[in-house]
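Just the one chain here, laid out as structure tokens, in the form predicted on its own.
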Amino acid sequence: MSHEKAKTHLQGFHAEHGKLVAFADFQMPIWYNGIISEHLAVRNSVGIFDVTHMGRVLVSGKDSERFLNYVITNDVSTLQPLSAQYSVMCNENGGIIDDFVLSKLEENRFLMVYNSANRTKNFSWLTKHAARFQVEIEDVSENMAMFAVQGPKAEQTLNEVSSRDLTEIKRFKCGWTEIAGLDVFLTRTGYTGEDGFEVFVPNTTVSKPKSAVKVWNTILGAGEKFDIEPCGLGARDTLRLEAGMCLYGNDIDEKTTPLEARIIFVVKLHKADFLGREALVKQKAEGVKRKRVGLKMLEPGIPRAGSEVLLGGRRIGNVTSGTFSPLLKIGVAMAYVEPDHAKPEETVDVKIRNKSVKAKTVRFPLYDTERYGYSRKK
């Protein structure tokens, strides 16, 4: 029996303009005009993504901060109202349940945005551990659209149609504005490595998508002067890989710890108690057996997930994500290798179709940060 895929508010637009694929129980566009042109639009100007398939929950109540500090690794107490942080939830063994962005809307009220493939799992995990706290957890995924406007011209594009000056909202800060006469919530975050915003349109459903469609079309119109492109999952994947951002299920999972993934900055071991802390303290003391690295191919070839990483003919690790970089015009990858070989500029081989192809280990992001990314020189 076939399982009908879920749709977002923009199903009509996607069906008319994009190439649709099945993704995490949704029918989503893989591309519109093409992955390369969409990728370069984001790196050089601006693009817009429909990311409504992601999960969104509101956490509120007198114990909301204490509860969140128990279930996530970062320090929620450092968040001021209208600010955000990247974090992960871990199981008791230190394995990553999911990664996400947490925004503090106001005192005792938070918005958590996590991966679409983990919507059911994460909600169950949160509710399971909420029993001893005075906290409410509400899944608002079905009543809120979500778009990502990304690229060096993202701020200018949105300022064309925003009721407030968005230069006031700095990186990993949040705020409300009006677009097309509708109240929307913005976070200055994203999954591309570029500057940009994630735009939340509340009180709209797939069956009543008018508000979401209006905001999407208004942003597209505002971005015409900057050659905005609607972007699909294909460009989202190549952009995040160039930036060194993990994809759950490929690069991180419940058998991977934040220390192995080299995102230790989201783990605050000074907190007295949180899920997975004991295991992570032990692993930090003993050392990890593998570390995440970036790879740039030195010879023609496109690495793929599962490709072996070799040194002197011996396997030292495996690729978890690989692609052709539209910006660098070479094969690139994310991999886990033995710690002794995780330093940058080490020459290795990647096994591609039974052939060993030269590559070098590199730090993320893979691009020149003076020319690309949110910290580029203006």
Second form
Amino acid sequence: MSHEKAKTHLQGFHAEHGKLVAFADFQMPIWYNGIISEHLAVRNSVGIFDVTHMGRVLVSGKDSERFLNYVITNDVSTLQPLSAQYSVMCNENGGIIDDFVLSKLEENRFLMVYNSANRTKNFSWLTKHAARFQVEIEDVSENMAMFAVQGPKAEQTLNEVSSRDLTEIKRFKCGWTEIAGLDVFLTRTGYTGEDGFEVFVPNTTVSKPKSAVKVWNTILGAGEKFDIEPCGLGARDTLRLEAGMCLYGNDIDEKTTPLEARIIFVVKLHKADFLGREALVKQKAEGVKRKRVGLKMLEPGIPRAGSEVLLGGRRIGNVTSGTFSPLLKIGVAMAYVEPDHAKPEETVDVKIRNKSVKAKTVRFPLYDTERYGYSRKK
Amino acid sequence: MEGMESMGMHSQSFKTLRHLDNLLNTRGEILNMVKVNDVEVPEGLYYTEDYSWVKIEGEKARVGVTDYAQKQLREIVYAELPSEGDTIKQKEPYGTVESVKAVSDLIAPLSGKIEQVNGEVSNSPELLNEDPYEKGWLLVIAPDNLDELKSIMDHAKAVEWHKSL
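Target state, the form predicted together with its partner chain; input state, the form predicted on its own:
Zooming out: every chain and molecule, the one shown earlier first.
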């Protein structure tokens, strides 16, 4: 694959201030100042991420709700206008095609934001299953920029430059506002475990990036008093891992079900038939063979994807994502283990380069929720 | 490499202090600092293309990782080092250093028996970022054969090689 990587509207900024890497089909910053300082900026104050590489589709038409309720696992009928939900779509075996956030813009009009690496696959999956519905699926990824503004100071940062008071938009709600004289759409969602917003700047392409750049710079300026940091994919990954959020391709894939991943809260088995339902009902009755858990290292060492999890020398599972936690200052991981060992506070070993290193199973998020995350005590 | 510069004021003033420190190395010699594209390549050391440096101290050799390597890895958060008494073999891995995202092997620049291991680096791996040529040294070895130095880069070659990176 020697084709040139796609760039976002912010390519100039990233090239000047960041270290670029190839990610999915894009050239994206892995960091600017460093993963640890960016990570801590988000946990303690505010950070801004360019997430324009993500896929965005509009689903509209008179059958849009019925169609979505058929292809995705969460219940779309409970979604009020200007509200968002986390969801997945599954194949017939209950394996996860992708995970995403679905926002209801108005009756019969939805915005789906999914993983960059799955853009082509998802679009064909959606259009393939749309045949018997009166629904329109439009990929609007290219005509939009998207930023995530995350952290306990995200609301105050955006309120500095928003035409409307954003305290009105609660978690998992959405709405329009004006930033730097431009109409932008906001969802109060994110991938860090912190409070924050995702900001959609419409009607701007990579070749006409002016309004995207203007919004980015305006938010950076507004956040200066809070020591805002531009954040790269590195911090995005460490933040989501501490929060316990899955990364598609690592922690979930077409061979993993939402039951195994323990995101069953996005699967509404009681609703009318949907893709994967039968397999999931069956799996629920029979029980799963592995479950996703958090791991905290009790000894020095950093678990990585693929590391074996052992109990008394026997392999009970594998790490699917591992990193050094910038907040906890220890190695942490997401792993799938046999269900008998998936309860918290079990001491296990993680095999790191042929050495057994002690760890314990824990619940997500990995941080103290009274001090960090969106539900922290003010 | 521009991103490296935005580490901010404290890193700049730190560099100035370190520069003064570097005027005298552990044996009290003048150690001239040469910079190639903002990467420090001090005189008096040997270098490998696996990003190691070697300083000959009488019959011993002190070993570490280069400024270029630590800048590429950025925040080093973990170092796994061998033990005193172990032997290392030129061009073979003897340990690892890890940043938040990446694991990198440490490749031996020379063969020999390990006489000292820098325990400070295991406790504070950030020393590799802060001071790769002094406080961030990794091993002192008794080299098996100093002829091996011929197969690695002297300072002049290392400067040219760093220009090509």
